[in-house]
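Quick heads-up: it's one chain on its own, the form predicted alone, in structure tokens.
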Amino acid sequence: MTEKILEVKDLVVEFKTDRGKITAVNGVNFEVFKGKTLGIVGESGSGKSVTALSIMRLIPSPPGNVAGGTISYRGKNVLDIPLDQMRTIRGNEIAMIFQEPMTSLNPVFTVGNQIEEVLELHQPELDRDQRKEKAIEMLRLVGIPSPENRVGEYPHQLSGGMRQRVMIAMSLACEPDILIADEPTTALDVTIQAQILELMNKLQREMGMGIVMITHDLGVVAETCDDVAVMYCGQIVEQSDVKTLFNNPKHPYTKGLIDSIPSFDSTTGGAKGRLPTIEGMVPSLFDLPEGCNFQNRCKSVTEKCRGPHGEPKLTEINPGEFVRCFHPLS
């Protein structure tokens, strides 16, 4: 059986705002296994990045607060670990690739300096020459040409794809158990996106790490993930292995996302007409409807969904297949 290295259970994250308190993540559960990739997918504002930052203990407090649940890394609840010990875990055992490499990299230091800083913090036994040598090795590992020269360059001298590779090199410098990739291919063109995803798959096979892939792109999920959790309004609404989810989605929201993926008709040599859309807007976290959060956008809504029976619970309808819906699709 595959080794479980991370378990998130009943996670609740709240934020205090001028308009009152909101719950950005509400009762999220999932597991991450060694050598496997879990995809967390959903529209902007669904709680994906907040979930990732919670695992890293990077939620700004105030205004944020992990109000409930546990995040267990190899049996230890990271929420109970003192911050000084958490700093040794963060980057060393659980690493994260952030969304925007240009804002995540420091513009006044070379990329080599920034990789070496990670090594200096987590592997103090290495001397300066060894750190530089390993920085070059990491740049070579992520496919950056002439790493001996690139190690002395600044972020603005690199393309977007190269900067993303540098971020991956920094994240993997200490060979972590878990890599959290938050929209790792945002703003990259299709060719570079494919290269980055293939690189992550290759490194995962070589290093055996578990990956949490956070994205709004179902194409990325289909290509890279073993299991998928679909989030909406801070909750997981469907969860299963990737093949089951794409072949037979059970939640109307998941089906809407899959139906909206552009397809190409080989018989006509073009797109298959107008793309279906999910009507309406994601409700504000300040004004969630009573009952199911998806009711105002759902074509299968009934009175049961509108509040008298409370909100639907995430229920296992088949082994390993969970859905939060009063009327799951057949």
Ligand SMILES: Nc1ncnc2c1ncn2[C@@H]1O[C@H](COP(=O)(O)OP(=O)(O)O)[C@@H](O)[C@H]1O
Contents of the next structure:
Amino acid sequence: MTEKILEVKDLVVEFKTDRGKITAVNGVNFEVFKGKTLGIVGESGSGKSVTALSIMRLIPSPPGNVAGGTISYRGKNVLDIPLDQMRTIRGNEIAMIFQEPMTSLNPVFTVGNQIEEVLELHQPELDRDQRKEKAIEMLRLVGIPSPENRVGEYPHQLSGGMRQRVMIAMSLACEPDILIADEPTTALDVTIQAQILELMNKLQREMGMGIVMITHDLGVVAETCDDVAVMYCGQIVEQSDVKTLFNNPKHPYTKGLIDSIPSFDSTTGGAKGRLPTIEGMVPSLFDLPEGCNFQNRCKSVTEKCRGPHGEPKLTEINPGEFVRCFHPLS
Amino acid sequence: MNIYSYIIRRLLYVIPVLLGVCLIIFILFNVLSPDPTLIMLGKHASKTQMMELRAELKLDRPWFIQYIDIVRSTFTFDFGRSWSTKQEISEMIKNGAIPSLTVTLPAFLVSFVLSISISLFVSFYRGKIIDRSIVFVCVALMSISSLAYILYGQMFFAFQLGWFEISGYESGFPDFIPYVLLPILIWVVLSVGPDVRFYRTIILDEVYQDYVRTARAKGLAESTIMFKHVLKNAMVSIITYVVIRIPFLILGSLLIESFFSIPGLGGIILNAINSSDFPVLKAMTVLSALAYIIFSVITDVLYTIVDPRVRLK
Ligand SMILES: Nc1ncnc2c1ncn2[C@@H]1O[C@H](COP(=O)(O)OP(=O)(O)O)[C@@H](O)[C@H]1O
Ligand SMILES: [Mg+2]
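What would you give as the form predicted in complex with the ligand, now that the form predicted alone is on the page?
So here's everything in the complex, that chain up top.
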């Protein structure tokens, strides 16, 4: 059994908006293990980023606030510690990279400068030359060619893929225990995507950090994750190890997501026919239906799902396999 | 392209611009304006009197030569003598610039640093009570007429409390200090309102950018994020706003100088307008155009220093 480094329990995050209060994350539970990757997958708006930002305590407040739950990092609840103590964790023990490589780096500082800044903050024992050396070493580690020159360049001189590599270099400079990657490849070309994911897998093998991989793309999950949590409307609807999830999805939503992954058909040399998609729309967080949140899009919906029995609960139907459905698939 | 050849090239562009400025001055003062001899001698002057004065003022020469005269004085900085005081104009400018600058320069620096600091502070507390109150005070300060500040300041702080001189000026350091303190204070109060509102808008534009979230995720303190990351990005807009106003500092503030009897360039301009002193007005026009051009070059150079995305071309 590998070491558990992060445990999120019953996390609830609310936002006050002009139209009223919404619960963007509603009772989420998961664990992150050393050297393992947890995938959080779901459509846009399902609460993935809000979950990730809560771990870093970066929810913009107002309008947001963490209304309940605990986030234990190495036994202490990071939601309770003072902010200056949280700052010693951010970027140092828990690091995060974002979806937007084009805008996530500061345009007026060199990439070297931005990597050195995080070292200066968390590793004050290093002197200026050592920091510079380490920045170059990090750039080399993430596969940036001629890092000695690149270290003095500004973000606008690099491509999107290179910038995301710089973000990875920056986030791993202090060798964190946990890396939270919020859709790290969504904004990149497909070939670059594959390279970045491969890089993250490789760095994980070398450095042993736990990764929280947030994505809306099950293809990414298949390539990187050990465990998966599928989110829908701020809740986890299915959670298990990656093999079980792909071979034997229990929730109709998960099944729909898997069926809509494009696959390559070698006999025709192109994509197979039209991809099935999940019909219908994600309900608005402002008026969620009675009963199951997925009822309006579900193929196996029954009267039971429409309200009288309340919401389905997340239940462990097999060891390590959780599903939130009245009629789980077999 | 390196920065020095860039600066030299930009300065060479100043020449055609100045020639254009001279042309505008020529059209305004020598072609379109009413005959200055008429203003100077009155309606009843005889034809010969007028001809003599025109000759004396070199207004009887061909227009091309008159234009060349303006160009020459612009490039040699020799504007001749004032029609009304008969003083050498370059001398007048030199004597007026120092009193103007003793007020405007410190006033400018103090209000700049103060406004930027206040703006960073309120941007940090955006939307909270402290932010709203300070913005409210800024609007209130802006809504009061500058005359009210001047008259109340002279009346209360200078006359009743005796903290400052009411008006006047003495040249030489440190004799001028008691005379400039109140004008500086009033200038600062007048600029802080609009400046804070402007800088706050710029800074708030930056605060929601993705790189700020990255900086937080690195574990940086909010003060470092504001003063380092946000401020440097906001600098591009701030520079544009600030540097373009510097030429007006050189010319002084007409209002403040005349109320406080400070013998600066503002007063010289006012007198020249009142007495249709064309050579002085021309000189002042050239001076402000020149200042404006030079500071816009400085602005462009500063851009390239602050923002690496700006390319020299
Ligand atoms: N700053 C915010 N203000 C108001 N609502 C927000 C804010 N950030 C997120 N939300 C709400 O939280 C929900 C989940 O958002 P998010 O976690 O970003 O989704 P995703 O799964 O696409 O990352 C969204 O429906 C959004 O309306
Ligand atoms: Mg997101």
